[in-house]
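A single chain comes next, written as structure tokens; it is the form predicted alone.
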Amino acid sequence: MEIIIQQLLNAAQLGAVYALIALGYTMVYGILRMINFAHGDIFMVGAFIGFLLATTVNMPLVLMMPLTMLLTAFVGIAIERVAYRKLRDANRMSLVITALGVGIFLENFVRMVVGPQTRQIPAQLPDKILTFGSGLVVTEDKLLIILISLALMTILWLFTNKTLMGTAMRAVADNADVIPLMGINLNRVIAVTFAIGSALAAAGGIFYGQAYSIDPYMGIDLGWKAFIAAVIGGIGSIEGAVLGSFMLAGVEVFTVAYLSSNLKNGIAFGLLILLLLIWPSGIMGKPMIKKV
């Protein structure tokens, strides 16, 4: 039982990172009906901004994390303004190609600035080992990563459901054509959506960089997995993105623990196919109604 609980905690830590990335995918899709395939690389940029702040100016986590989230939010806003805004009414394939191009640019820009080496963000969370029962061992940093991530997700839910801007975001997701007629600045709502999604991805990058390692191409693999998590939960649903992220992380962690690490990606994609056969719109997604 202790081993199972240990693996569940490992899955919760990884799932929290996936969720912070997947929320950006699902928010942008909910607003613009587009998949921002550069979002995984925004996560990578946030991780490296945190790394540079932690290593060059020795900034403590309590300052480094909000500053990293703020700077990465501006990166997301800039990408939306420069790369996506003029393509909103273009063919969807043009948006996909542009997003992939933005991702490749970010990867090579970071590689040029900091180099291709694998790095790790210096651990700044308490690493005291807590022992429960006869064999359950948990570190404080793992618990803090899970709790802080859940707090950020809760804040996002409250923001989207209890604030005026959140109401405007949900209104845009429901019918973007009518929103300008109601006096709502559509460009501002979309910019805020990109900023929030990028900031959450940056938080995930910091947590991942402290627990594992970072490199300029990390956003490819983790970005795709977060996208899978968002689709499993129901792309466009905040709750679904969180649910899908923890499900995917659980499958990966238990596959590595009890089967083989070589099987985790195959099983993850197999899970996606299986669940979409059962729920074509995702577990918590809503079927798209085609207007005639």
Partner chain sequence: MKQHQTTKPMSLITKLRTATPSWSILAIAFLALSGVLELLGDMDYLNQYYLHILIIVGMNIILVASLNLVNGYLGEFALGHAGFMAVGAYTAAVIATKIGPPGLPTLIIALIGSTLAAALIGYLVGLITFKTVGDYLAIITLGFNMIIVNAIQNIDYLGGPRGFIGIPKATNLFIVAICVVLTYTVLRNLVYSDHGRRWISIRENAIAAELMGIDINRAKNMAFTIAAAFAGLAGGLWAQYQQFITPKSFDYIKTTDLLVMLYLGGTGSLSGSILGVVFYTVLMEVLRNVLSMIDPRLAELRMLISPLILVVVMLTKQSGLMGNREWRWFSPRKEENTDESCS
The other form holds:
Amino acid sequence: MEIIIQQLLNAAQLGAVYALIALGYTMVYGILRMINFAHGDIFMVGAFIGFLLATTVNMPLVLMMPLTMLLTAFVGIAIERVAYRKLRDANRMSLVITALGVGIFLENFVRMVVGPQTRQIPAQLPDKILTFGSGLVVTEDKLLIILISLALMTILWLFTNKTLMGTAMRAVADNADVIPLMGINLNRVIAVTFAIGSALAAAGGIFYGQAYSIDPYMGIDLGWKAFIAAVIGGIGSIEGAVLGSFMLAGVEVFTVAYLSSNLKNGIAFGLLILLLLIWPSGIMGKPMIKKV
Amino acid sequence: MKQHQTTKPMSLITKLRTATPSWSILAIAFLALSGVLELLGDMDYLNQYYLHILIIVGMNIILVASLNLVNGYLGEFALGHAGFMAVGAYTAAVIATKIGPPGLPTLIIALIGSTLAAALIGYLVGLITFKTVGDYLAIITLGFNMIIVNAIQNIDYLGGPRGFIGIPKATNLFIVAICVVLTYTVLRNLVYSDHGRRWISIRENAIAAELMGIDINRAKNMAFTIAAAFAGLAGGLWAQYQQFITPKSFDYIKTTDLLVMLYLGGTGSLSGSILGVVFYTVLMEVLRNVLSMIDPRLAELRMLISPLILVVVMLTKQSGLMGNREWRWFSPRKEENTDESCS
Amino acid sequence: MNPVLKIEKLTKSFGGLTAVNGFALELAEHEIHGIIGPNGAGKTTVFNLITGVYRPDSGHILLEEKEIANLPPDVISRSGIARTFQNIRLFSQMSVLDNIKVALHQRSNYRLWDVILGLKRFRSQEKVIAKESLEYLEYFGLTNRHNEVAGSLSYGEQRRLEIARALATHPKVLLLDEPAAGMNPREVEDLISFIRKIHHDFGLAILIIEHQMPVIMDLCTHVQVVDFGQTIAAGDPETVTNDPLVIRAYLGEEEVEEHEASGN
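Show the form predicted in complex with the partner chain, please, the one above being the form predicted alone.
What follows is the entire complex, opening with the chain shown before.
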């Protein structure tokens, strides 16, 4: 029993990181109908900004995390401004390919700056070992990662549902054509979306760098995983992205624990395909209606 | 693109420019050139490095041109091409090492085997894939790519994650050139047939295509299966050239490379695929050489320049370098197309 | 004479909204039949149900006494129904000629192997297809445009090409969805004589949805008025357009009074 709870917590930690990335995918998709292939690399950039702040100036986590999120948000805004805006009304494939190009650029750029080695962000979260009941052992940092992530997701949910800008974002996601008519600045809505998505991904990057390790190419793998989580949940849906992330992480963690780590990807992707055949638009996505 | 018919007598230059050599002459010339280069390489007159680049270009042309069937002509966004390449590569590896003695017959059997195996897997994957469209299709094809790679990693007989070693080397530039010509002849025939027109019409307007009596799923799966078959062929060539293959080399990073070359050259254009592959490969090599000539530490810089070029091309010319246009050689000749002589 | 197309009790709802409710229709061979009604009355939905784009909730659609309701669109098309769209749906990046060739795709009987190997059967049939396509273009006055991309044609030419493409599938019944939309009276005149010509030359039964009354009045022998998914009047054009129910559906309650007051 303790082992299962232990594994559930591992899954929750990994799921929290997936969710922080997946939210950026799903928000951008909701607004631009675009798979932002560079998003996984923004997550990686965030992790390395955090790494540099923590190692070069020894910035404490309380400062480092907000600053990293802010800086990464600007990276996201800049990418949208320079590479995507001009293509907003173009063929969607050229947008996707541009995003691929941006992603490759970020990977190689970081690799040139910090080198290809695997690093770890110095542990700053308290990592005291807590023991519950009859032998359930949990480290504090794991709990904190889960809790802070959930807090960030709650803030995002409140933002999109309770604020004017959040309402505008949902309105754009529903129908981008009417927005200029309603006096909302579309460019600003999109910039805010990229900023939030990138900041959340940066938070995910810091957590990942604390719990596991980071390298310039980690965004490819984790980006895909998070994207799949967003698709399972129903891309475009914030709740769906969170749900899908925890599901995917659960499947992965339990596959590694009880079957074989070699089967991790195969089973995760098999599940993805199976779920998409049952719910073609994801679990919480809106079904597509054929218009003639 | 209007084609003005001039009644004035044509100048010699115009004549030369509009003269379209027949497909077979073009193919034979291409094969002859490759044969000569191969011989020069064998006799050490030509640096092996150049031969290597040409072989890589040839295999990538087969991969990108076949991916173009699905992503360009059919207009879907498939992300799993490297998976079918893996099927072909491992099939060829097994046939070449476990069955025949090294030699041309084994090579041919291995290549046919890898083509058919990839076609079969492609057909089965397509059956499931085309229940969805758009981004969901993209993600399902990516999923199958991962599953194929992951499955190979778990099969000890194929070497698992360590890879498959000791495949006899049978692929050379001339063999690759034959396969390129074969691929392009078939693709060109297909694209300008009912099949190709069905695929393009589905891309242009799926509902209208369906109401023209086109069985959309059948047409899509045919394009997908054929594309997978050629990916398998390229995989077979690859395995018997590299002599050592690992599952990792067929994951989505390879697929991404192919996508970059495809969209750089321009989708929906046979010539675009060639242009994309040649441009990208040559660019990478030139950058490597030029930059390291200036300063060896700069060689890495090409990793930054090439994605930048991709972004710049997309921003300035969204349809890629060729973008739905075609070199004259690659389209059927006017009289084949309209046949005004017999109307 | 048996009707070529017969529809009985056709019903379709989307969510809570019943778009088509108990719709019935009989289209005799070589007849031109009109469907009119206010916007959103469910006319295009009827076309979508006939062509299989939507599946009916209940009811029958019989083409030459064979049930086609619930068949997939491509099968319905091959059994002899073709249509055009309110918002033109050409294959706009393809050449004008290739648009027709797509419609003729069932004329060829070459196999995949013939194409892959470039065999004679493939090449000779391609010539036949090209020739036949050019004949269609000539009939529709589009010959000199055959190499251009369909999307570059003028609006009127695109409408014509869409009809040509529909006819190239060799239909028994042609469905025209607002063929005169966006045309001025002169163009409407041309369209009327054009439809009359193809009706005569191809020997088809035609079903037209149209708002432009001259098209209905001049071409149709029978008109059916649809509102809220139900047929509210049917008969020859003269009778139907003077039906008070019809005038009310079109103009609304108050305007009917004004209409009557002005003695019109």
